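Okay, so here's just one chain, in structure tokens, the form predicted alone.
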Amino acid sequence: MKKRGMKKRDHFINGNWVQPGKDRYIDSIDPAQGVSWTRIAQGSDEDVDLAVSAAQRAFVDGPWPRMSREQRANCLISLADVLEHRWPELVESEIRDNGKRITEVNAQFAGLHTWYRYFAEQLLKLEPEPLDNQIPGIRNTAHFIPYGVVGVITPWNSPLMILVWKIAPALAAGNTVVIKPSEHASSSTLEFARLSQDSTLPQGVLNVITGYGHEAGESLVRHPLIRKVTFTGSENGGRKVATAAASGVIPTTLELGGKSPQIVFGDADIDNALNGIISGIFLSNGQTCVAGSRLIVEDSVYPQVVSKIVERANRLKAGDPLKLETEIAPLANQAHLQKVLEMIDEAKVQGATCVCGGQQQYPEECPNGFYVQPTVFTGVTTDMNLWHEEVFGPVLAITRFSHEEEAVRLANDSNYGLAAGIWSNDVDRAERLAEQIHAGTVYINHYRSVDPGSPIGGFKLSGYGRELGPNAVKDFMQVKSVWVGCAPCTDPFPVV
């Protein structure tokens, strides 16, 4: 159902707001509440094609590529100071489109200046490199070009902190974006693009196009003047995005989905390795990529851990988002709550025991919500379609061990390979296994950690390509090899 007057939410291209050359909008469904509270563009070829040709008119022609490094780290700085005393205004827009605790996006948004900050840093770090060669006479360096225009799309369940991790490297790079938000949670996007406003970017470097992928996302991935491609989301949608891009020749990073494991010694700290797991699977309802969706415990301590698990679970409050004592929001969309309870029916069919949740549930203060209980279930074999598709919900399968080699296996049988926990006293074991376990990220007696400084991304169905890390800026680049003869070139013809 529609609210009469609801707000619209145009493209923001070039500096400016821009209505859809169709005037065609999607309605963003509030999933607290069942119903829509915004529109948002639907994007089509001819407004893609106005943004990526915005930015590439940044790109080559605007102030932005006759900056000096300091110069461009400046504009990094001033965005940066912008989000410290204003992140604020981006919070609720947020929770109205993904239904995350605010609780969850006041953290993240309270820090989101320090990731730019962090990459204005390294771009003034950023120099070109001496080359070793072995031809006298010669000098050989490495120089880092920028790609040009980059596309950048996000998904739903953390958007900005997702668009931080690709724009704020990409930018130090001195590349220009078109960003393509996902069109179930676009308007917190479009309003830090109203925050950059205010900020000493030049109009044309950060673009946001919206719509659906199908459609807007397709045709920038296939825009002629796009260089790179930059996504986070599902499996299905990064081969979409690979097939797309190798059309035009054009590199990709991909950061898909996960079916993390978490490792549970008998000699662990039990109450620690329960905060983790816990956190690894409820925060954020489990929509993370990185969710610690199969728990695999030693023998001595199963009972014990199931317990307690089912016990924490069972006291989790449901509510409002928007308010700070809830504890569990709802699932993000009506589609994924579907597929979410498809999911735990099927594994109750095919033989899991569900020993915590697995019904939908509807809060008093939001009962035409997206809620689900949180779910555990015990007993999870390696043949049952739990252990391996991805939920991306507040479901935890649970199996056990008894030994370490088994550990390892059970870990490792899965097609993706995104993250991995291992909760041990014995810290020497804990790292021999997390060389053994086939997985981007691997965590030790914690989980869930997240820093500019640390690569991610995944192995496997995961993806390829690394966010963040030392490496970051340095891969929205270019190599160029740059040669310089320090003698005279010989004749390669004398005369006789």
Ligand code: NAD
Contents of the next structure:
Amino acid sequence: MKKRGMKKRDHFINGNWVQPGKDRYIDSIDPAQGVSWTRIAQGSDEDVDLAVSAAQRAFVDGPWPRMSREQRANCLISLADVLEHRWPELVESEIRDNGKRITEVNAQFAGLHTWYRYFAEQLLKLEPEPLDNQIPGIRNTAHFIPYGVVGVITPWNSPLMILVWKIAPALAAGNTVVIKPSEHASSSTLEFARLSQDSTLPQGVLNVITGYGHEAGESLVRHPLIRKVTFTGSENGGRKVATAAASGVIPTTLELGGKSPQIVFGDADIDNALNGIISGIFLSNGQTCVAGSRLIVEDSVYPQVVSKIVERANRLKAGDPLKLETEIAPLANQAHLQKVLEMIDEAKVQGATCVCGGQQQYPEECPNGFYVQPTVFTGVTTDMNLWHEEVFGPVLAITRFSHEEEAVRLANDSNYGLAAGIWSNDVDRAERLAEQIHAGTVYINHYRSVDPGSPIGGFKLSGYGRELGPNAVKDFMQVKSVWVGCAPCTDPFPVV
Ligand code: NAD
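Now show me the form predicted together with this ligand; what you just gave was the form predicted alone.
What follows is the entire complex, opening with the chain shown before.
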């Protein structure tokens, strides 16, 4: 059914806006208002093929992988320059798609350009590496070669932030990319593609296909010209992507879910810890991969910590995400709201004590939005689903411990292993504990930072491979071992 008056957004292929071959569009719902605000193209196999073929042409025939490192770095810097000055053009589409608060979106977007600059610098440092070998008269060197077309699949919670983690190093490496953003939040990625046209990135290097994961996403992963896939999303989506990629022998990086623990020791600076706990679970409404959703508190400070969290959570004011004063925004979509409410109900049935929130809420200015109260459960035990399952919402599960080994055991009692927090004034002990925690990132007296220089990724079901960090560009390259003989070869069959 065609809707009048609403902006339709097409795929971005080879620098052009391309209508979906089957002329199908998906409503994108504004979660604060509960109504459709724009429509995005529903990509099919043929649309994906157009985009991947354009990216392949840009890789095989275009200048991109053949540019000098300086030239390619300059293109990334020109993209950074555009973003530095024009990021405000991206803000509204992000908020209308996923309901993130304007304060958080502004903070993320104002810094996006620095990430592109960081990977441009990392590219300039990339040199072939001499390799030690035991063979006389041989010079052996590792060269780093781009893969080709990289499939980039992103979730709805922070589309452009997660995108830069992937495409800045992938492009720096000399690959071309086809991006498939979430069907719930594609607009900011399309707006970003529009801005990229004002940079010096060559045509076809960056392409965006929108649509459903099981359709456009799967088609992208299965396309025979895709050489690597980088995916961020749910465990379920990750399994499907990994399975499809395995059938084509395609390497993948999977950044999946989490159920990250935060441990608070009795000797911690409690007010400092509270800031980390509150931001860990209530910023972005808990819709972040590293949400600190399990809180493990030492007996001696347990009552004090719980009552302070409840007091602060009760004060958080829900409202329109486009307003600066709003503290709690809607969840990103209706199905997700229902899932979060069901998980809250299930925790109550299973015997956890809801000490704060626990209901849907209806702010005056957004009565039809997908809002849930900041929610805190105490008495959560390890046999409850709330202990193990990712809610991806503003729901904190609290339990207590009496000795260090118990805290570590509780923290590690999860199939996930993305992040963890430790709060203690005994930093030696905290660092010792960090060694024992099964997680890709451990924060001590701090929580939630990300930086292009620091690798991020998961243990266990939180995924495999790492993004960011000193090897990020190389992670998007294949290693070629080049052997140079510097002495005459010996005759294998000498005449005796
Ligand atoms: P999702 O798995 O539903 O979707 C993520 C992306 O994958 C979307 O673009 C979707 O269309 C696509 N997709 C889904 N199925 C696919 C398939 N079979 N083949 C190809 N593509 C497919 O996840 P979501 O709901 O958008 O995001 C929330 C999840 O993402 C949470 O579990 C969260 O923890 C995780 N996440 C992880 C990180 C991290 O860095 N580890 C960061 C943010 C979000």
